[in-house]
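Shown next as structure tokens: one chain only, the form predicted alone.
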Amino acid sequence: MEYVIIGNSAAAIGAVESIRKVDREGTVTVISSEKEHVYSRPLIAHLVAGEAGEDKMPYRQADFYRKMGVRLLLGHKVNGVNYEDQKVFINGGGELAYDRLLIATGSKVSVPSIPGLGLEGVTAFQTCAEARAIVEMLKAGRKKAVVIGAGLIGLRAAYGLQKGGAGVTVVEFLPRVLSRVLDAEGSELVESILKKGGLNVLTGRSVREITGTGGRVAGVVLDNGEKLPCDLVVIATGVAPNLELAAGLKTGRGIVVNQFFQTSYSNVYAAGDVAETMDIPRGVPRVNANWPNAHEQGRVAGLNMAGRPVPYKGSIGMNAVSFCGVPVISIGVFDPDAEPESGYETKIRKNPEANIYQKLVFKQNRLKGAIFIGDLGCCGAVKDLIESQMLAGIIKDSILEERYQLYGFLRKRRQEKLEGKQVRWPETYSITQKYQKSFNEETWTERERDQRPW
């Protein structure tokens, strides 16, 4: 059997693992443009933040492609593809025939139409290169920064480059900050945070133009004319599946799959963050884009192509970051005002001064959606509710508040996963005898609170 998976990646990663528990003959080639081992791509803003050495970057270690019998093309673009001839074409004439392809391409970056952006000094802030690169700019005394765009990768960025010693300006064309992470009060609550901690943040602004001196970057001017100057520009406006090799597949916003990630062509899949896969809260085919989702969807995919039927039951959006020392996550639905469809039901507990906001977001009696700022209590209850889509009647108004009834229901749930479960240790592992789990109520303890302290 012929496996090839183009890209290099969480998805990939996950893929090649799970082939080589099923198939241990087949031969697996893993075509990626980068010229990197493969990475953690989240932590690449505390590279430059001087938080994470090259050290803590692999994601594998580096006899892992050795050890997988792996076939690493590293530093080949995949031009195109004939799915009906079943051949991949790789930059300067080579090609490849398959058996199981999986395209794991991730997302690449939406790039404005700016004047300037070939200018030295302009850079994406999507790999691990383009971190290096901004490392040693500012270790050559560039200490002037503008970020155009902020979302998530922005935010992470503008982070990364203040801990390492930059003065950061965020340039947002939209009227708010993280507003396809957050609801308009946790974006306003994550913008005050933000310019407390320093940076200066410009919402509902536009870079009309890059400019620069002797071919590299002076300054940005904006769309009302007010130019900043600055030595370092990062370009961070958004990223967007990359499709570059789904021509001749069934697409939406993302490569269409089924439960088992298969494309319109059987031998086909896709997973990470360039498949579409159900929505579990919406209920309807949606990118989940996030590294612990591009694993899962890997891991199956791989199951899949290796010849072990095994359904994908779905994903859920989740984000998850820190500005300031202030935890920030969103699951799910966490803005009904964004959706297409109504019929939403959300309660909410915050405390503005202390940083503090919580809002769970409820549709027929399931929880859809969750934000969680300052505060993470019950958020791994909260992320499981979400999952399961079971009724959440009886604990819905205890939530947030933690009382007694969360605490009854948690208690219960716990009860039943564990108790007369049954754990067969692996077979490198030199105890014999099988562990059983119990549950113990006098090692449960129940709060109930009137109400929550801050």
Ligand SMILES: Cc1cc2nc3c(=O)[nH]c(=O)nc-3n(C[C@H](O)[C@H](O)[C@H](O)COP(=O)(O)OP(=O)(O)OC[C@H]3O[C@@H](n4cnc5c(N)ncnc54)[C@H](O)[C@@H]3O)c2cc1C
Contents of the next structure:
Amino acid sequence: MEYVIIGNSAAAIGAVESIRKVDREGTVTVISSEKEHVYSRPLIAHLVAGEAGEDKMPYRQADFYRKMGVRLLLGHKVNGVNYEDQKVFINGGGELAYDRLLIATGSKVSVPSIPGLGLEGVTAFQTCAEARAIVEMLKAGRKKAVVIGAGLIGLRAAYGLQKGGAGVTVVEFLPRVLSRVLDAEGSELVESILKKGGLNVLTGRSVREITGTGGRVAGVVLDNGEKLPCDLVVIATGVAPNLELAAGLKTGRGIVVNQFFQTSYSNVYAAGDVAETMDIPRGVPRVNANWPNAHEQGRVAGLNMAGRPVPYKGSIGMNAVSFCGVPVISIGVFDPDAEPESGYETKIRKNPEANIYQKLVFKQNRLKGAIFIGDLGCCGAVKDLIESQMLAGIIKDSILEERYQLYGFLRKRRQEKLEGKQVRWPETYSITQKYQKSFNEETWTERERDQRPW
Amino acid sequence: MPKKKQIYARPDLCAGCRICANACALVHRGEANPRLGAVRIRQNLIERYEFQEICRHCEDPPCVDACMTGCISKDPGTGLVIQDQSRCAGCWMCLMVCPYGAVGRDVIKEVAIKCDRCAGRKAPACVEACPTGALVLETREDAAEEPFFAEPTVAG
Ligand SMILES: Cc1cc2nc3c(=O)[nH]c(=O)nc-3n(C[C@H](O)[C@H](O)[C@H](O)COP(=O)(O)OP(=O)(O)OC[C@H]3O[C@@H](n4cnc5c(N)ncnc54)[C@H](O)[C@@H]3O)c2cc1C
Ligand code: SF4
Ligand code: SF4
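Can you switch from the form predicted alone and show the form predicted together with this ligand instead?
Following is the full complex, with the preceding chain placed first.
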């Protein structure tokens, strides 16, 4: 069996590992346009910050490919694929036949159309090579940076640059930061945390033009005519699935796959940021681009490629980051206002002085999403509840308060998961009114006595 | 594959004393601080409810999928899910995905804390230290026979 994997990041590594779990004979070829040994993409911000050295970048050990028996073609771009003849065309002339193909080409940066993008000192923030170039520029004495876009990648770039010693201004076109990760109130809190940390954030402003002298960046001009001098510009206006190789395959926003990760050709698979999978809380196909999903999807796709059919349960959009030591987590449907459907209900607990903001989003007694800032509470259990989409009406009020009902629920849930036992839920489980504690004092003490051995 | 010994939690016996967490932190960090242990006790003093959070060393661990630095891995030999703390970047991805809430946050070093089931010791420190027997290390062939978690003591 000839396995060919295009891409060399989270999804590809997951696939290599699981293919090798099932099939030790077939040949596995990994092709990537990047030259590096597999590295941790989110860590490039820490590289710029100087917190993680080059030794921390590799995602797997140096002998990973040898151990897995992988043929590596690094620094080779795939120009196209003939899905009928099962051939991959490599830039520079080579071609490669496959029995099973995995497309794990991830995301590509969507660049806005503004003048001055070609100047020296303007860069995206997606690859290790770009991060290294930024480190070099900082070392060469560049001190003023502008980051365009205050999404997750933009803010991480800003964090890295700031720690790396540059003065940073973030320019965001929308009225608030992290609009694809947090709701309005959460954004506001994060923005205040960032500002306290010394970051200059301009929201509701866009960059009209990047100006330069002698081919080198000298500043940016904002839409209100204001000029910001700078010697480094990072473009972080968003990413989109990399659909270069998708001609001939069914696509939506990403490459459409079934629950076994097969595309419209049954021997061609897609996983990671390129693939459009079922979003669990919303129940519609969606591209949920993040590291945990990419690795898990790669892992499941690999099992399927190697001939062990394992259905994928679906993906959840989620993210975890820290800003100035304050952890921020958002999972699933975090902002009902941004959803096309209505009927969501929210529960909020907050304490802005202590940088705490927690929010749960329910729909018809099922948990659909959550935000945790500052205090992470039971966020693992919450993610598990969102993933299982079970009725959780009874603990609606107790999750954020961490009350008895939640612990009782978690115990039953874990028992169920670990022992495969179906625990029957009382009728009251799905009622909407507030939970009433009702028990008979006498039988309760009886049970207590039975269960405690002393 | 023969079943490996697991740490089982029995919340009904837990007194909420956090001696296990102290023991864990003492063995791994050299200081008796329950916040730095890999076992966490969730407790509600008013309603008298205790609940231990400890790593299950899952079959298909979500934390391994989530860890973006690759510092969490499952040892195929022992079945243990081990974290290399020196490479942890404190991104809290693992904390977000663990369904058992088993990953802790070391706010001093900004890294995640995870159980290694005291790989070098005869018995895990928490199990040795627990005065009520609420944490036990054993092999359960048929887990369903003896309920892992007893029924909650209050009706509901
Ligand atoms: C700065 C930054 C910070 C991030 N932080 C987080 C975070 O904190 N948490 C989180 O969950 N996610 C984060 N992400 C997102 C995360 O990195 C991605 O979700 C993850 O990398 C997706 O993995 P993937 O395998 O699908 O694709 P990618 O990592 O995008 O890899 C695709 C690979 O395919 C190669 N390739 C593409 N086209 C071709 C071709 N035609 N021929 C050959 N090779 C090709 C590319 O060179 C690349 O190596 C961050 C991303 C960035 C850029
Ligand atoms: S930390 Fe959580 S997800 Fe990871 S192995 Fe332990 S119980 Fe499983
Ligand atoms: S906090 Fe550390 S161990 Fe957890 S996912 Fe991030 S890098 Fe891995």
